[in-house]
Every structure is written in C-alpha cells, then in structure tokens.
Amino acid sequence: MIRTLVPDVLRYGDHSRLGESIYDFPHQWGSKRTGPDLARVGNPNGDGNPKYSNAWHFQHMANPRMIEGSNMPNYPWLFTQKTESARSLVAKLAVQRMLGVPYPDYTEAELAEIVDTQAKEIVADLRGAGAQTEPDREIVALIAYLQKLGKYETVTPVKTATK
C-alpha cells in the first residue's frame, strides 16, 4: 500500500484509497510509489473538471521533462501508433463480463460509434489548442483514459436468472 509520507504527499499530492478501485479489474494495487497517483487525474477535486488539459497531456507525452525534475521517458509512437479496432474492444468488454465487471454489451457498431465520437472530441480540442493528430492514433486513446480517471458514472446493476 502506498505510504502518506509528507515528502510524497507534498510532491505528489493525496494518494488513492482502497474504496475508489474497489470495482477495478483487475486490481493493480502495488507496493511503491513512482511518480504521481493518476487514480483522479481526470476529476481531482470530485467537480467533473479534468487536472490537466488534453493538450498539456498530448505535450507531456511529447516530452514529460517539461515538468521540473521529472525522469519520465518520451513516448513518441503514442503519435504514430493506431489503436486497435473496435472488434478486439467488443472481445475485452465480453470477457471483463464474465468477470463480474458491469459493463453494457455493445454491439461492435456501437462501440466504435462511441469510440470515433470520443476520439473526434479530444482531435478537435487538440487542434484548438495548436495540436495535431489523427483521432485512431494511440494518444487521443490515452488522453481518453486519462480523462476518465476518477470521474464515476451510477452503475445498475445487472439482474440474473435466480433458480
């Protein structure tokens, strides 16, 4: 479990709590600190608005040096890199089902719908900002993500056939 060293918390921020991964499959919970806690990156304060914008991730990835003392690695083929298709997303959401994780059954035309809208969004946005890249590009899926860490959506639970 993460220690609350002042040094860390000063330089890092809060850590997470066991509570806000209880539903993540699986459990990634490690027993050191490298870096910031990105459990909230996307709603630190619990208002539904992002630490970081998607151009100052889209720029970190770039070149996470342009924070101060930081030793992270450039990640240069999230700019060149497809994302995978809609189809293997569709394979991942079925077998995180039969997980017990709660997510929709979407059709593979849903999927990519809702994949496509999201990646145009976080394009556009980019280009406003003086960004370029190609909405199936593996960082415009990265910003995403990033995006949606801890933001919560009310999850209904899925009933089953009882005996």
Given for the second form:
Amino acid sequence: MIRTLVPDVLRYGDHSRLGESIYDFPHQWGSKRTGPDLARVGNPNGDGNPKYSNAWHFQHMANPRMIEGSNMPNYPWLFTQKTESARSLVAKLAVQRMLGVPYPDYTEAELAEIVDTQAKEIVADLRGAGAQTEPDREIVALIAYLQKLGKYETVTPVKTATK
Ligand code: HEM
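Swap state to the form predicted together with ligand HEM from the form predicted alone:
Then the entire complex follows, led off by the chain already shown.
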C-alpha cells in the first residue's frame, strides 16, 4: 500500500485507499517493504498508462540487474513454468465468491477464453518488442497482474441504514 506520506505519493502515485484492497484475501497491508511499492505500477499517474512496458517487466524479472546494483533476485522459472489450467481457476473463483468477492460465475470454458485472449495479447506485444514466450507461461500471468496494479474500478460504498 502507498502511504499518505508526501515522498511515497511523489514516488509511487496517489496513496492507496482501503476500498482498493477490500477483496484481498488475506489482507496484505503492512509496514515491511523491501523493493519499491508496486501498488500503482500499472497506472502511476492515473491516466491509464503503465510505468513500464510488458517487455520491460519481462527483461526485469529475468535479470533485475538491468537496474544497476539491484538486490532483487532473478526469477528464471517464470519463463519455463506453466500457469494453472482454467479448471483450477474455476475452483479458486468459487472460493473467492464464497468470501464475498463479486466475481461472475464463469464456466471453465469462459474462463479459459478470457485467460487465453489476454495472454495472447501480451505475448503478441512481447514478440513485437523482441521477447519470445508462450501464452501459458507464468511470466505472462505475472505481467498481466503487474499491469493491472493501480487500475482498480471505483468501489461503490455499500449504503448504510439511516436512522
Ligand atoms: C514476484 C516478485 C517480485 C516482483 C513482481 C517484483 C517487481 C519489481 C518491479 C516491477 C520493480 C520496479 C519498480 C519501480 O521502478 O517502480 C522492482 C524493483 C525492485 N525490487 Fe522487485 N519484485 C519482486 C521481488 C523482489 C524481491 C524478493 C526483492 C528483494 C529481496 C526485490 C527488490 C527490489 C528492489 C530493491 C527494487 C528497486 C530497484 C532495483 O534495485 O531493482 N524485488 N521489483
């Protein structure tokens, strides 16, 4: 979470709001921070543009030393390991819905279609920038996640009863 401190807001973007994490299970707000705050890395200025391209994330996860002196570890397995199938996503979304997250009740086929479409878009974009991978690799899912950070839709407050 981006704190309300001026240096945080200047460096990472607008401070985090409680509503942005309302559906996080478990909640992960805390004071421990090793690398920079990533809460708005997909939309730091609020204009819908990410801080980094897909290709930047691809290279950076392979070798964070593209930033001189970085102590971030390499994540080589993201480029070889495959993501879970849509079948396991169906079960995960069912648990999230049980906890109150308003995910639609997708079928396995619908989820497979959504995941596949988004993954192929990212892979095509990466190829255009000279980075080769396949849609079913973990790096593609991680890039999708990172580029989503900070792009949350406004959470409509639940109306409370008035006396
Ligand atoms: C899946 C895990 C991780 C992801 C997705 C990730 C992603 C990123 C990204 C996107 C940046 C650039 C942030 C910016 O410029 O605003 C960054 C920077 C950084 N990360 Fe990570 N990171 C991960 C794990 C780690 C770990 C485990 C460490 C340390 C033990 C770490 C330490 C750093 C540091 C110190 C920076 C600052 C720039 C640099 O020195 O590279 N990261 N990370």
